[in-house]
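Here we start with a single chain on its own, the form predicted on its own, put down as structure tokens.
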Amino acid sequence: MRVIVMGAGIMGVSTAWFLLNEGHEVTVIDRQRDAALETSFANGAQISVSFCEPWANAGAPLKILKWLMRDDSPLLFRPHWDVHQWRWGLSFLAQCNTPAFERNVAQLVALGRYSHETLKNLVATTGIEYHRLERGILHFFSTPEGFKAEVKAAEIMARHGVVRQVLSTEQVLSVEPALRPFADRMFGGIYTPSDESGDACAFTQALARHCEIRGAKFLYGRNIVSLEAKDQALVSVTVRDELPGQRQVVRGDAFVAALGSFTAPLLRPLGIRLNIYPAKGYSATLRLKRPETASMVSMIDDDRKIAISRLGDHVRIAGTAEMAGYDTSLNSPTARVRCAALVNRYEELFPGVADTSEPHFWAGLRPSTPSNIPYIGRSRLGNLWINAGHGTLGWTHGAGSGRALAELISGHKPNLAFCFMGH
């Protein structure tokens, strides 16, 4: 089959390349110059299988109304008359209670290790570099409260097969001794050793030229203009070259939608409303003054909600999730002072490390579901397909996500125990 893939980032190449691999020729569409321009480009790095648990639990609403005034707090909800927002918003309160947690934490722990396998396998067959590093994440914790917190998830998740190792302050300095200088201020750790970090916008650009490579034809600076859908099936999509204007129609046997938040609104022309709502996402990127004292495994900072990942001679810091729209500037007040409060957290971490001086500021949108559960499957019309809303799991759950659906459309069923749309 010709199959379009509408979307460029770590989704919809990953798909291009597992459909390449079941015998399909394959167009992808971005409306970027390049592969992972948006929300793959900057992320916070990690795959973190042992940490994939649903924002929604009993104790969530409580601690966003606590976070309401704060505009540097980890989650940050400003409501609008935006009705998209409002039945995104009621349906996360519907999955904050513990069966609900249960149920979505046994999927995306099996997505996620379906993914991890998936990825390691494909590395070891292209050789893809992009930063990796397989030392596993540390969480680490400011409070007693937060720490005796996280060894109670950490009950929960071992039913589910999930292994966190609980440290003591010392032996969290000795998985990295990069923290020492903030060890009066730490009340233990987490450490999950079979997790790892890597840039997934350098993974996802590599992956894309390997598929070219093997004959799949890439648009970019294409926007999609228009979907034509005929007897429950999409008959073909009408893009835009932004530089002389023109418009092109491409048609295929089956599309995939794999446009992050953006796939929502594209659809709904189409009878199809997901419940995927963006929570834009902000990230620093420093260039390391002092590599050599810098850590190496990557944290996260149960405090302030922060991923931190070493990428060679830089470091990346991200976090905080804000459901305001679609909007990613960097000019506002509320995204100067969330920006700032990332480099402040490293500079108190690791003084003097990063030169804190030209930081590489970043804001993407996640594609959000109430569960955190993304949509995987088919949809009404029998030969469009989506990859879509994997939240803050889309490195994470990436390889394994274009695996399944190319799967699906080639008529086989993914060997892991996940609810695809249509199935």
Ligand SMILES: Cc1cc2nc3c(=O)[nH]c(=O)nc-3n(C[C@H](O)[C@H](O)[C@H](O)COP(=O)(O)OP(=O)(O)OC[C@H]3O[C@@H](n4cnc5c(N)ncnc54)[C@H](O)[C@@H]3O)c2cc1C
The other form holds:
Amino acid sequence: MRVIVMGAGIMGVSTAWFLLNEGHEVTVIDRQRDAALETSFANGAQISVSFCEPWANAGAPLKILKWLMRDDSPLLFRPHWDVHQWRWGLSFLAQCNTPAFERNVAQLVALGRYSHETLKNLVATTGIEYHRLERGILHFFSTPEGFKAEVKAAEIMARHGVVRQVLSTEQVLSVEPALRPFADRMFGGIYTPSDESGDACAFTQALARHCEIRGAKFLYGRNIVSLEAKDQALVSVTVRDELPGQRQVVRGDAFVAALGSFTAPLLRPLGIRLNIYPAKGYSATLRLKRPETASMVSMIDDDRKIAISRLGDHVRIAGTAEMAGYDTSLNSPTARVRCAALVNRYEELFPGVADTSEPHFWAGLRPSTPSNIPYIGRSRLGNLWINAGHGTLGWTHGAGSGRALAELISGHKPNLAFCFMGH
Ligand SMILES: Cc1cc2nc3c(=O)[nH]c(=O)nc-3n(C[C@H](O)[C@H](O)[C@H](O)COP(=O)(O)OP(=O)(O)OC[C@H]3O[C@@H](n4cnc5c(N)ncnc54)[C@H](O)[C@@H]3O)c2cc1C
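Alongside the form predicted on its own that was just displayed, please also present the structure of the form predicted in complex with this ligand.
Up next: the whole complex, starting with the chain shown before.
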């Protein structure tokens, strides 16, 4: 079958790889000049199978209400006159209860495990290098209340088979000695040794090259402007070439929409309504001045809800979420506050370790669903498949989502307990 994959982020590229494995002819289209230049570019770098709770839980509405007025809050909801934003917000509230939480966690854990296995096999097969560190993820706490709440969360996750080690501050320091300067302000930690970290962009770009070697065609610099359907099937995709400004029609037997946050608006004219809304997040990447004293274990600073991951001789600090539309600019007052907060916190935790004078700031749009469950499967147009809406966990779930969708397209049932769209 000739399959057209729309989007060359982690979802599109991993789907392309597994479609090639299934013997299909693959063309990938993206508006950027290379793979992984939008949301998969500079994320928190964590393969976080064991820390996968959805945002929506019984306590979330009160917490978010308290954060509403703070520019530096971890989750910021900026109401717009946008029916899609309000629809998303109301659906999110409907997920804020314990039965929905338990249901969603079970699916996220299943997808996470499947994806982790898939990623390991993929790395073993291809030998891709992406600053991978198999050292687990360590959450550390600055308040006893925060620690207590997460110990409770660890008990809940244990029911789903997720192993989290509860650590004293001394034990935290033996896992990650680089945290010693912060020890007197720390109240324990939670450690998941089986998690890992690595550069999603480096991985995705390398995988795209491997796909090309195996015969996939990549049409970069092509902006998809419309999708043409006939008789309950998608027939073609119209793209505009950014340079000469020409239009081109790309035809295929099957199509995959893996366009991150832009999947929902692009499919809307076809009557396909996906509840995906962008949650803007930021990262700062700093060069390490003293790499020998910098952390190696990927971490979450629970107080600030930020991820800190070592990537070779750099460190990435990422986090915060803003539900405020599709803007990725870095120069608004809120963006400036948020970017500065990432660097300042790193310096507070690890004084003098990184060069904070030339941070590389970035913002990306997490393609978020109210339940955190992505759309993977078939749309109501029989030959249009979807792999989008992975929110905070797209890097973690990338390899597995790509494999599962390629299996579905090829008529096989993926071996995991997950509610696939249209199945
Ligand atoms: C601050 C931050 C930190 C994060 N940290 C982590 C983490 O630690 N672990 C984790 O698992 N996940 C993390 N994530 C989430 C993860 O990065 C995303 O879920 C994932 O990158 C989404 O991948 P995607 O392929 O769906 O989207 P994208 O990477 O955005 O890919 C979509 C592609 O579609 C293309 N496209 C869109 N519209 C068009 C169009 N009209 N025409 C042509 N091409 C188009 C884009 O150019 C893009 O390449 C983080 C996200 C953010 C923002």
